[in-house]
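Only one chain is shown below, in structure tokens, and it's the form predicted alone.
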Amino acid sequence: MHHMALLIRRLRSGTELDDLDIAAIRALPVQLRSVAPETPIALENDHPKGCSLIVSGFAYRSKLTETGKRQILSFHIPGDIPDLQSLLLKTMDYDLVTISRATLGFITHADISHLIDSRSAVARALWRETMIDSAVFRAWILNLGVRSASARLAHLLAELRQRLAEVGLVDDNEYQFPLTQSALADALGLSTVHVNRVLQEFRSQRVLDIRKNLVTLFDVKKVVAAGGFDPAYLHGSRPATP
């Protein structure tokens, strides 16, 4: 698979976008890195000089308290470029780390610069990507501000059950996801006991579960009732839910 296939296919499914377009994405010169989990991919008042596009694996943003407590803001599949907004906003102001091992693609914000410069209808899909993004945090602070800890959980294995369909990285209700009780406690906002009670009682209901990096859902309807999930703040062209 093209490195830039992912990426195309988020693009267009929001974006009318025509073959000079597509060959133009597909021509953007990127640096290929193969990194570690746990790997530092820009950090908060860094000045990057560039974005990244994750080919394969997975990150996620946060921030650290003053007292070294840390929040997990969003993750991130293949095809998202988490740190697009680096182009116009010249200082990092999270941290953004691999959860796995993964393949980056470095582009300089030179080139895109002048991909957006020249062809119009990416600059509007990449435009796309940032207000989608924006929506997933407040569908996040949502989450976190007023639903209960089973219905937080279950709202984030949703969304992350519709963005990976969307990019059609779901097979049969199953998806990988390197969900560590500890990453689940640090983007719930919980304990990693609270977490773990959780996963149990789901567990022994049969509605989900989330075992050496593969996260079943046994009945996504139950998933999708319990944490209120309604897709229609990813504004994908493809629904993935029953």
The other form holds:
Number of protein chains: 2
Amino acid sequence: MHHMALLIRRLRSGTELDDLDIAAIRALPVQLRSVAPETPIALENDHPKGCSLIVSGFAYRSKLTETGKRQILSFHIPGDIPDLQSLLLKTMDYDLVTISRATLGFITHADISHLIDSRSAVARALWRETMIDSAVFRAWILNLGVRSASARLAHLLAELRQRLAEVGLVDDNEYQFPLTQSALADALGLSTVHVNRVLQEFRSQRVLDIRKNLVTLFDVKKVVAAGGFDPAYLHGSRPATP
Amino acid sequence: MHHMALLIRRLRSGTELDDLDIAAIRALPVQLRSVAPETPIALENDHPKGCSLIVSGFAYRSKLTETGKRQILSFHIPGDIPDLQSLLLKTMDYDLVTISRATLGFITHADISHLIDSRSAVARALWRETMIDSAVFRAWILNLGVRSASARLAHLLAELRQRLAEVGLVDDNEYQFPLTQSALADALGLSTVHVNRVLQEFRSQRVLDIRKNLVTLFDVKKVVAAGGFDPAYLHGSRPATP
DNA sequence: CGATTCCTTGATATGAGTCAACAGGTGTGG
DNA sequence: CCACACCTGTTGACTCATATCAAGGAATCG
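Write the structure block of the form predicted in complex with another copy of the chain for the protein whose form predicted alone appears above.
The next block holds the full complex; its first chain is the one shown before.
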């Protein structure tokens, strides 16, 4: 599969792009590199010179408080360009780090700038992606602000499932995703001890399980209900049910 | 003051715009209207035909859970176009409501579309604004996820002060902003009772006070420290110290 | 196979929620 | 212009969800 395939599919799913637009995207110089887990792609206060497309593997955004507590802001999957905002905001306001071994495609700001100035439909499509990213933040704020620990966890896993399904990475309600309990804790604003207990409860109810790198939703309906998950905010391409 | 003045100032502070760009912005057809407090500008699942510039007054974004709990996602001030994303995402994923009596400038998607297709620098400037909006969401996620009740409140008030200062609405560490304790509770993910108690503590320490529509930060340094507030994420125009 | 890292468990602590009641303003309609 | 209703803010008593602390066990990795 071409390293741009997922991105192009996503952009097309929300914006009309003609052959020239697609050709221009494909023509972007992309510098591929394979990196280890827990590799920083960009760190807070950096001034990156380009953006990174996730070709394979996963990453997360995080931010630290003055006291050193970490909050994970979002998880990222193949086809995402999590640091696209660095094109317009020179200074990073968060850390971007790989979770798994990953393949990244680095594209310079200069090249993206040229692309969006010459192909306004592509600019629109990329802008739209960043707006969906915002919508995901809104859903997380709702999640952190009003939901119980178990609902938060369920919502997160339901969201990940939906997003992964759209790029064809969900298989029979299971998906590969390297989530440690401490990462979950930092993402959900909980302690690791409590995440462990919530997880055990879900496990014993046969609702879901996370083992190693595998997330299993035994009962998707229950997960969706427990998390109050409504996929509308993802403004998705139609659910990729194969 | 021209109804576009604040917006234009903001856009220029982050992006080079030439005279033609500015002229094109000024030429946008804007339909002004004055609305009462608690007026919905757009609601979840709506498909708005345009965006609303806040010319004067304030607004908030909120989202409800299935169980009816409300989370306030952000507060908006003059010069903001909070629903700009509706240009690219047809369906609203949150409610947008005025707080105070407000003057809104409605601009159709068609007109904005035409503007951004003809003036790519303006497109960039608007996109950049939406990216700052995202950065604010990230800061809120950090706030909700890791900070104590008092730190959350302090952070929120410090952020509002900074943003209002950039449009010249802060006077000697006081600013007008119509925050009820129950709105604060919904914004901070707390109960109103607890907000009340946190507020009393700050009051008794002479750190800050909120009375009626007036927020007073007796000791800005303490507020900033209590909230762990670092304005970098606002990617601000230089602090408007007059 | 030794060493981290990750997970699990129990005991205890606490920040914040809930419930309930009341007071002070504010606005409104009669 | 008063009376009533309705917010908003305040207070106290009690509860509960989740954190913290501490320690042992299971994986995973070099």
